[in-house]
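What follows is a single chain, given as structure tokens, in the form predicted on its own.
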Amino acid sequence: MSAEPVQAAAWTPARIGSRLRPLLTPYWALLLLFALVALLAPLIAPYDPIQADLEAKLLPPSSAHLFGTDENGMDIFSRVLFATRTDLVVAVLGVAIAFVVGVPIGALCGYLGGWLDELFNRTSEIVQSIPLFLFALMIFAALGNSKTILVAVVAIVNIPIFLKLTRSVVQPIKNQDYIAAARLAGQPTSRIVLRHVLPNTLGPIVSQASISAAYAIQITAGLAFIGLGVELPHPEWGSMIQQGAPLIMDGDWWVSVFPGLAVLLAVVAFGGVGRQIARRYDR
């Protein structure tokens, strides 16, 4: 009697659950919540985020205004929701640009070495040696104050991070036997880097991307706090904190506390996801 052919295991609920279990953590849930808020803000927000109502200014949290109102009568809950879209887009887009630029350059520097490695390594050190806010002030003074320039600042600040991390990961990989075999087979450098080197560096790099997104949110909020990047009255967490900070002494704490909590939770979510990915890679 012939044996039955062995079939691949079906995608049972248990197997699907084992695949999804690493994502079922508070950090991933919080990150998903922020993403949903950013996407659905126009549907969730009960008020226009830039509509002033001087008759309703500085109202405390209530059923009508969940997070209260600011000194212009704008609903803080609606502004926090729309600011989620602003801050996440700036952070994620800036980090994505830094990833796309920094990772390939870092891989080439780590693999080839020589003058190319020295040039980009020294350039990265120069960029990192300039204080962040001084660097941002120079960029905004030269190019103007806009969300696009803010994304560029986030990207430029993060490019050296990805470049150096990728370079440090690639250097030991380039001496592996499979890389030597690819060279002996006559494969071009670009193919070796893209097909054999980069796939083996993605663990720590993806982890760093999430951590860099947390850092980017701090940069975005910090620059907006001093009036750079996102112009009022457009909702942004940092500018909302700056607007409400002087009012705390008068007891109107809600104006700055709720956007401050949003910044804190977003940083915790991105940072937690990054650390979780790093732990999974280290196993």
Contents of the next structure:
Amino acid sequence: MSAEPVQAAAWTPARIGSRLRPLLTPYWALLLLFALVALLAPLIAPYDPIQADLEAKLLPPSSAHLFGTDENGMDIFSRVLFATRTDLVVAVLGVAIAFVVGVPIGALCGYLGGWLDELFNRTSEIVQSIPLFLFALMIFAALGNSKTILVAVVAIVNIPIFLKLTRSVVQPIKNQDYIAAARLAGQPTSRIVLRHVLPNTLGPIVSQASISAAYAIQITAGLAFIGLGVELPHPEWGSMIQQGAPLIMDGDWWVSVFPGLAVLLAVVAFGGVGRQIARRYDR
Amino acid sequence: MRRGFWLRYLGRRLLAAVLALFGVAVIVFVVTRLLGDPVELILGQRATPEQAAQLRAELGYDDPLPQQFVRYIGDLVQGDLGVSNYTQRPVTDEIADRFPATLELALAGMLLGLLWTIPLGVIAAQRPGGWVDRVSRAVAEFGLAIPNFFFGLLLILLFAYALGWAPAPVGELDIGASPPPRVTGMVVVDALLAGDLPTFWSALKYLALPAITLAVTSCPPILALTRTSMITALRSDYVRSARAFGLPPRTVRWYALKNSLVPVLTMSAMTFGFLVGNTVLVESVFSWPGMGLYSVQSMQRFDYAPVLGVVLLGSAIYILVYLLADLISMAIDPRVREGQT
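Having seen the form predicted on its own, could you now give me the structure of the form predicted together with its partner chain?
Below, the chain from earlier opens the complete complex, with every other chain and molecule after it.
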């Protein structure tokens, strides 16, 4: 992690090339693939994801249905593609909200210290001591079952993570000379934190955002698996796995396995990118 | 001097734990009574306004909030978690019936988890970057990335459906089989205590897959920590001295292991605390009759008192196990002790 102020440099072709090189790793490629699938799902999907076809129930994978069909005769390949939209949007939106809320508060806590810091830090620890899925169950019980609540749950469980992380990376920076200089120049605290402190701590925070998105996908799918957040037949990976769970002992594996692999790959992609960013800033 | 320090430390940690428990209770109160409507939680959304008003008055939800809060905390302190709408029994009793199954699953998962992560971490640390290290890291990454409910389903597909080694996921015992006399509530242990070997064997088979699921998906952080901790120990001065004295490699390894296990112990305890509250999805996959499945079923029946009870209990266990882990590492590691003074 660098404590030097960020410096602008000329954007020569070589520099742009070296900046883009990380995109050539498998994790980034996979992430890009998921983004493309989410954007282009209607163009790639061979079938309507919620079109039931009672003539084609529980067909194993074939050339007509690459991933087979489910109990309603819906095409699982098309559903897995469309579900990318649901899971990615919920995860990314939830983490983005957590980022926007957690990072500034964490930065202020780390920069100012004192009772404010103590209050937010303790509250974060308490929220984190409630087991995640039980916490989610409680929120759903109190506020109703909807996709909005699902995004809110993903955001709430991630806020303490961003808050504590930002706090811990801001603390060592606040005593640097250039911060003291800004303070002596009479700049207001909010400006110092936003313009001088935060930009120099973004590496670990951005890396955490990617790792959080990976867990957010697991959480989204997990909650949908127990019937929370999304309603059938809306395509979503976790609820598709749930649909296939009772069929496993009949040997109809494809209903659960393909959406499950999609979750696994998405988690690997986001997690891998996060770790890669962390390594870049670690040096 | 020393004793006084210990008591002060113990007091401070206990106070922190009690405050954390109180904090969890406050959060549950705020979420359910300020953000949500408790009467709607109890009656469901189909109740008429008259019914709702009557229940509101009966349960004292018309009282001022501070008064409600005091009563709520008072009930909690006495272990009163309300009544289940579905069975009309006290939630405390219902949870007490199901908690042993969760505990059994979490213990078994933890045990299996330690059995694969610690040895692998120690071996990987002997040659960082070697093939054992790389393979174990890949396995750990896989375990963390795969959703536990999906991994459980894959195990069922492979071992129950395809190979037939494990029974279908219907709970702790064959459907219709009579459970052993209840002593601990953990079927495997009770069968053993009753000397009922066939039941013991059958229960063990049911326990295997969910326990493996937890061991693979929840314990990778222990592997990573064992590895780093062991590498640090092997590079330390006391290990170099021990080698220089010509002690056999096996003895040297033992020295390093003993010293690197303290953080691993703390991490393991935390993982266990985490496991007890996070078996929800795995219990759902395996129809495991613990408190996780109970909370999901209650949720589906719009029966919310049990959900809140399980939330409070799960959090309390996490906080207490965390406290215990802290105290133990404090007791056995002088370095941690000195860091505190």
